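Here you get one chain, nothing else, as structure tokens; it is the form predicted alone.
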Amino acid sequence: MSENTQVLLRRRPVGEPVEADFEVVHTPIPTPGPGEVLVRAHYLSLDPYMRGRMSDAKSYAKSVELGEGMEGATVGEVVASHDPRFAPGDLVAGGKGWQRFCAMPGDALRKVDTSIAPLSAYTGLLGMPGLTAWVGLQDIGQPKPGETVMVSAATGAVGQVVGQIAKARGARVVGIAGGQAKCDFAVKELGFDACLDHRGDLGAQLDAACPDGVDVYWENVGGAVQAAVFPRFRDFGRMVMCGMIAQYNTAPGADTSGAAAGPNLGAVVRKRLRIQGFIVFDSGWQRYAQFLAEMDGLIRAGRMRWKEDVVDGLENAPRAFIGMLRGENFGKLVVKV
């Protein structure tokens, strides 16, 4: 192949994005400098987080410029390398970008070990979001065996590995996710003890499935299911906000009053609740290699399962990124570069 393709970023969307925010082009193939490795992707991670890269509000991480390519993490194959540590062929997590090639610093790339699970799950399960899922139990969940962990957007590439670690620690794991389809796939192949579905009565499953209250609640959705599992904290609950993704598109200048403002947080003090975020690039990567040999052994024990969406051609990636914040994909959502 002779030449790049690359998806960029053509203007900052006002509340939902659509397609015509993006732009597909082609270009050349950059070539790796000193110490830079060529990497072809095979497969990049559409996650929540993009969203607020699009936007020039001032966060975490960098925005993307307009006119610049979209930000997000791919795994894929040596094409050349100016490192003596990677040759061509071998299978590498870090690559950048949704674009099919991109040249890295040797630094910024890790070989993958394909025996532990298929170069995909490096985008998922055993890349950020499993990490993320790993970090925020190890610091801020800390479930500790017979309580309750409530996870939203349950059967998501966060959610999926959370209530997984949830009850391999001996914790009792409720889901919650969009659909009948996705609370039997939690239950059935994850192994959650329930699913609720907040399309129905939120209020009353979640009494129904937790009469007792909640001790650890994984917050990836906000709005109102947030402001449902919030009353219903436990003394001395834990909060981990990892994500809001209800929040992601509204528009500056909208309501944000009601049940979408989230819970009226009076009882932090009352019932001793802690609530905390974090960015897992603060420190996860620093203990992948930890991460990584806990999730090893819960896959060859059978006690680790996953699902992906896997969306065929980048030039499809803005509208399953468009879907992915409608909640439609079903499971951690990848794009087949």
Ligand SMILES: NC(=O)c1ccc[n+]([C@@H]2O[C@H](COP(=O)([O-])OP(=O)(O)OC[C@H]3O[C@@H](n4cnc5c(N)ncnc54)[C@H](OP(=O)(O)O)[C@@H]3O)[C@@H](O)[C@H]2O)c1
Second form
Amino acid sequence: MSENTQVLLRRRPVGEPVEADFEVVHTPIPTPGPGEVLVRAHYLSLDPYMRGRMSDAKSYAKSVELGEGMEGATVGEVVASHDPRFAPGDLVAGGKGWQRFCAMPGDALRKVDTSIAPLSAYTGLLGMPGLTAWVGLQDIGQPKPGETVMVSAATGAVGQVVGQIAKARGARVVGIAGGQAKCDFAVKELGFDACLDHRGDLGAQLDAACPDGVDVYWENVGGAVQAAVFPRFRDFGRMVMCGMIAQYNTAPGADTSGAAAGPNLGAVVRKRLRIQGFIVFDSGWQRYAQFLAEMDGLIRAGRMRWKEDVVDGLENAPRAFIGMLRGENFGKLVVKV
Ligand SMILES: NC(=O)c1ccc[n+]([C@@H]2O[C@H](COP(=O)([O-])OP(=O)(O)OC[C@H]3O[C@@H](n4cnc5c(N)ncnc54)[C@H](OP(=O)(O)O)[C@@H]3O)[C@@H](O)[C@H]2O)c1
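Can I have the other form now, the form predicted together with this ligand, not the form predicted alone?
Zooming out: every chain and molecule, the one shown earlier first.
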């Protein structure tokens, strides 16, 4: 391999991204500077937050500039190192960008232990999405044994971990997912107590599955799913605002009146609800060791299953990413570089 492959942001999408918003280019392999490590990516994580980075709307993180490489996290192998903590052949997480090679400071890399889970799992189960699930449950959801926890995008990268951690803590877990295959997987493979198909009559399914309501709702989706779940909170319910992917392609300034405007928040007072958003990097990575120890225990006890949706080839990353925003991925979406 004598050259790098990178995916650049070529245009800012309006509404749903299209492949022409990206450009695949071949460039020289970067040379690591003092203290830097050259990493060859084996897997690139594709995540919903990347849609926000493609926009120049104000957000909690900087946008990708036009002509710059798309932002992303990779796991891979050290090829060359000017940092004494890393040697060629080390497997690491924390690589940067939709690209085959990156040169970066060693401080931003973590060696990974593939005796716990395979390398690709460090993009999801043991990476940012898994950590997100753990942080949101620790800090906001705080499920108690016997409580009902509901999670949308239930078979996705974050959702599958949320449900299984909540189960391990003694909660009753009900997922919401798109289609029968995903719902069957959530119940039969992930061990959820039930899973509801948001493509059907969600209100009726919610009433049947949760006649006494919901204690914790983990919000990954927003839109019509949120509108259906919100009136079903029990007193003292907690709503973990993790993301609202159904609205990420909404053009800035679009009319969000009507159904998209969301629920009547009066119930927050009446039911003494707690609604809190969070971003995993606020405090998540400082607690990574605690997260990893708990996950290691659950994996070794056979209580953590995991599904990845692996796409072959960096040049196919744009199409896969666009599909994720339509719900086409089944499991953690990852590109085999
Ligand atoms: N706050 C944080 O720090 C943080 C960190 C990581 C992720 N997140 C958020 O967590 C959520 C899940 O992320 P993930 O990485 O786990 O993604 P994911 O669930 O693996 O993939 C996205 C899933 O969202 C659902 N979806 C997509 N478009 C939809 C639509 N229009 N309506 C309803 N459902 C739709 C689909 O599942 P179904 O087919 O099952 O509906 C799709 O498979 C996202 O909102 C993301 O932004 C937040």
